Amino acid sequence: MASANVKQVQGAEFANFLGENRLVMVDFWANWCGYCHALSPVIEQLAEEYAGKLSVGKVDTDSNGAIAGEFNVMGLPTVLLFENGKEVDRLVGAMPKDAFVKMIEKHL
């Protein structure tokens, strides 16, 4: 589940969400994915720590397969970083928090 700083993004609202901030991080996940659940608290911490600098969203790949396909998401969890609406970075798997911090800081 998402915290106040993490938005569940679906369907047509995805493109609008990418435009909400210069930097946007999207966690592609599925309810059946144990690693996705393990990563969720890290995503929520990052959303809180980077509030105002970074918009954070989650896309449930089971109900939004077209979005996952558009960005060639093959494994879960996959976290994409967008700058000005374009993908600039990605991490696949339940990585440690510092891996995400490095990815974000590189683009701030």
Contents of the next structure:
Amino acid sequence: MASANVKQVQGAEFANFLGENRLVMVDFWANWCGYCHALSPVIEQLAEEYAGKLSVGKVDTDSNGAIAGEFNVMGLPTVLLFENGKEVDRLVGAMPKDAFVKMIEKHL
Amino acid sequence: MYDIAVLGGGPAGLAAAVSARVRSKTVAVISNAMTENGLYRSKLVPNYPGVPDISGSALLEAMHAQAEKLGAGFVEKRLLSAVYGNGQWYLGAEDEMIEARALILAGGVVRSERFAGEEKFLGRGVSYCATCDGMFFREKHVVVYGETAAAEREANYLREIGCIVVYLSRRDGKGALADTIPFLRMRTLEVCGEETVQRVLVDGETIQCDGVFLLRPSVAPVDLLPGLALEEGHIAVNRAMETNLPGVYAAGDCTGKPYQIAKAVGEGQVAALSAVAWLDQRKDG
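Now show me the form predicted together with its partner chain, since the one above was the form predicted on its own.
Complete assembly follows, chain above in first position.
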């Protein structure tokens, strides 16, 4: 579930990944989550459209429960937006692309 | 991918499914269990033409069997989200994702309701689906609010995976609920906490918990589809049963009175034929 513009982030890489760009968006997902699969193409489109301005990663919550816990992710999918390493926004559940565009544009 | 997803398994939805199948479209009917339908509990239906002494359950079972025989698919789950993208609908039914080109809303009269704190803590302790998010709450205290046998089963599932569960309902009786789960009748609910859920207020009484599962039988159409136009509290439709959203139709009680089976069946058929025409036109274009 990763593409050229979306990085699968694991465990200890997470902290460094947040420093990759001023704006970083992270999609928390799991393989058994139907919504997450539906959301995946939207996340990939966003990563392509905002390439350079926004780094996009995915965290598999099954193998990275500690990261999910650290950011109070208690439902899937949850997408967090970080600015300079700090969470500034989040969207929970299956959302239309517009909702993500709105969230990203607010912080560009 | 289905041609048409019908949301609701009452007379309007089943009539729509029958008509769509007769026109060779693929159909998924997403609904609660038939036994949860109000009509199912009706002892006698006195005014549906042709079957003078039939009970609600017998009529519903016959309609259901007819749609099934014609090849309609049935998904007995709660529809939680509807997202449009890439020219199709992605419908989240608990842990399942159903894809369809057109929608027929036939879920009956559902009031839009939000508990205090619900929106604020969504994804931070508030969840609408036990099978989706239950794993985040193992070994933790959760309260489950529900009104149906399906909700009782979801509460049992949470108990089985190791959550410490209290069940809240406006309905009487424990039903299918496991004996190990305390049952509380409630009128009002408020979700409280700081970063995440820490407690709920049930009729003013505090219960400490980390998670709140709100398992309403149905989500109001206007909450599923922001932008859906209403008229005096019902979904606004024209004579073709079109809503204001392209490719979205509505039929039955959700479009307004009279709340009668014959009216629902007629609207279901019109909605299906309109959806079929819309799909065929799109294919040509």
